[in-house]
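For reference, the chain that follows is the form predicted on its own, supplied as structure tokens.
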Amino acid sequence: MSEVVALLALALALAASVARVRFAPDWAVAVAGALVLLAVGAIGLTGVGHALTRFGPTVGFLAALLVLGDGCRRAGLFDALASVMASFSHGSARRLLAIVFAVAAATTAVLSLDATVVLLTPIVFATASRLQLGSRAPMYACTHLANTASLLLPVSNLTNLLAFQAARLPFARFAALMALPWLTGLAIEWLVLRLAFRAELDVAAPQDAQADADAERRPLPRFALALLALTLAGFVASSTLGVAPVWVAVIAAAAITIGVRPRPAELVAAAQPAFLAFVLALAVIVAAAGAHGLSSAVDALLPHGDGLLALLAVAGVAAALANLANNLPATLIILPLVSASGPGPVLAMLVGVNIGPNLTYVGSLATLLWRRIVHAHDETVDIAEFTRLGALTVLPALVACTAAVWLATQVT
């Protein structure tokens, strides 16, 4: 009976997350099934405080990281990064795609996937609509790149930070191994792209459109970039003086609310507070479902191991569950079974539950996120051609990178 709750809770939330009503907010969804699992016993009051000391910290650090993403955007740089891309793209889409490409691919690796997706996604429309440009392929590529592009660095997504606490390694150390399967995952997006969408990249701006844009284009704010460089400094030296990283985030997160002065209010809405609410929940809900079978289930399925055949079958498994429960839920299920195995199997689980998520709408909170805001700028979503895309991503992404993970790991 406990499973079946925890199950029923977990399922709840989820369905919360995706349906996105008014009256069931995804967050008091997700509390209340974690009130009910303590309330009939499917876990104690020690397993809740277990939960919520394990991923405290984690949450911390990824307010922290929300905060100063918003506070970069107050700053300008992503109203100045639009006027680059319309500038630098000489009126081809197949450039603005290019450019689309490398900016969302940084803006995920340094400010995670969440500022992608809420912060360039309505700026990438921007740019197509003033250039008179198509805007699906660019579209596309901020769910891809959210969610792919996220291999990269421990604070680029949640599933990240949580993998990079499991498996102890120093940040640069981290980035190193998963810089070979970070640019080969861009490289199948890029290539997927450009021959789905080869019609619409085909296309030029008209020559009026191309100079309003120029003529239009902000500098990059300075105070921004050096706050950024001097934060990713600071992860990678924070490891070596053992200093917990999200103490770098901390302060980072307090210098920009300094320089662009936010209200109170702004500060909190900021840091999301429903999200990391709904987040930690949902943490309790999988710690009870775990609890009670559902991870001795998927541990029944994941090999032990580093060989590449076994790192293929943990992305593989990890993909899957992704797509079926959502890759926070399964990155919560799977870090424990393979934690032990050494860095290669985390970082093969990791290339599961972050590339996997391009399949399905709700692999990933990101790419639900994106679909809310794609629909709130009165653009469509066809179910088919997000599948299609998908489909033609992720197999060889998964493939393709686990195996560079693989090669990383035995070379470095």
Second form
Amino acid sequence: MSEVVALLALALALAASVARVRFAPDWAVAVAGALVLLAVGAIGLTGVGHALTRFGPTVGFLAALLVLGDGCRRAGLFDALASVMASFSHGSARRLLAIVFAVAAATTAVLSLDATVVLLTPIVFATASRLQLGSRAPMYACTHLANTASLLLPVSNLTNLLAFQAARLPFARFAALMALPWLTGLAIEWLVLRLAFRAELDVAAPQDAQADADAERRPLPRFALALLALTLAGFVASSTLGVAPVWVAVIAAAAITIGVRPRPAELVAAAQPAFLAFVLALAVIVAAAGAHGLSSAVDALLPHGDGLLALLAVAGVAAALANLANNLPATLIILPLVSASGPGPVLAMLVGVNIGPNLTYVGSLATLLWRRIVHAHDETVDIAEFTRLGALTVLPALVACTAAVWLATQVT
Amino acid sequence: MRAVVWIAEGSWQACVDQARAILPPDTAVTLLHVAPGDVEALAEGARRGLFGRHPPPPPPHGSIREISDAEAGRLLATARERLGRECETMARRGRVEREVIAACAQADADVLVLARDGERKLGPPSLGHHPRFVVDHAPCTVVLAWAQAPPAVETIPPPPRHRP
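Output the form predicted in complex with the partner chain next; the form predicted on its own has already been displayed.
Next comes the full complex, this chain leading.
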């Protein structure tokens, strides 16, 4: 009985997130589901408390990062990056792709994939359109790198943050272990994008379009950049100093808030409280579902150990699960099962859940299916190209990045 | 005579210059721009992939659709200026190659002017996917302009060595 209710609550929360109906927001469905599970005894107060104390700090960390990203936008960082990209391109589509690639990889790594998707992508689109250089290659680079470039740091992706807290790895060690997989993923993306868009990259911008873009040059906001540099240094030094990295993020969020002075309502909106509630409620639901059979079912699929083949299998299962639902529930389900086996399997799982969603342009097959149903008559979207590029990058990147994880854990 | 001139990023100047050079003065010209629908879908898809993270208010530059509409309008205005004569403009969105054909049919065009957008080396790749489809399916005469200077005659490779 309990296991049926727990799985039903999980399915409803995921469905609400995919369908996005106005009268049943995902956070409300997830919170209601968690409360029902508590009421029927599928999870006890101790279980809820355990899930909340385990994931509470991660959610606080996430809130601080979201505030930091929004503060950087208010400080003008992304507008300035648009000028940098336009002037670096010198009117060449190939150079524009190269700088978009570098900026998207750095933005994702430092400010998380949210910042790349929500803040950087529209600016890249505007820059490419303004220069008349064709927006498809830069836009594909942004959306792909939001996932692939999120391997590097614990702060690059919420999935990393969850794994980082669970595996109790120091920040610098996480980054050192993930540097090779990150570079491997970037190399594969670069090769595939350059080949796939080679015809479109022969374009040169008209001189007047380039001149207009050069005239609109905006300086980089020194305060935001210095703060980001200090924050990164703080993260790296945190374990040596004996400070939890979450406090570095909180101080950075406070500093940017003082610097850009958003209104209180804007500050609360930037932290996205509804999403934070959703993550906590989902963690409770997954804990209940895990205790009633889901964990043992997934555990049966997962190999144990940290050999190369075992890591490849973990990455494959994680990618499949991330594609079936989404990477957040996939992480919550798999993480407790692999975190005891050391850093190798945890990082291999991250390769799967972070890169896997590139297979579809909406991040998961469930969302894709839903969109196909809702937009059955929508002829404007040709998903064949995205799916082709997804297949070309995801499969080699999964294998190569997992092998790089294995290599990194052997060497260091 | 009615002519449609397909204004595409990167190659539109060549198209406009070609149209100015060859179309008789009494031709009813329509400048056409098609925004690819998949780019907008890509950005929206990536936001959906964020899973429950509710998007913050749109950035100061507006949504992808707004940016796209504004840039299309700007490009068409610049192209009209370069053409230097009275003309209609048409902005469409969707599958680019199909929208171009539909626009020709809608304008009942006698001529479509478009530019090559493929790779610089000669041979089949010198025409990209969209112009390839349009050249095959256009319901009218097609004028294919070179985006750069036409290749010299010396670039033709030697004939194959089989016996006649």
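Numbering follows the first chain given and starts at 1. Keep in mind that what you see is a predicted model, and the values were worked out from it rather than measured. Between two forms, the rigid core is the largest collection of C-alphas that superpose within 1.5 Å.
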Any CA movement of 2 Å or more for Phe78 between these two forms, core superposed?
no
Comparing between these two forms on the rigid core, is the C-alpha shift at Ala196 2 Å or larger?
yes
Is Gln207 one of the residues whose C-alpha moves 2 Å or more between these two forms after the core fit?
yes
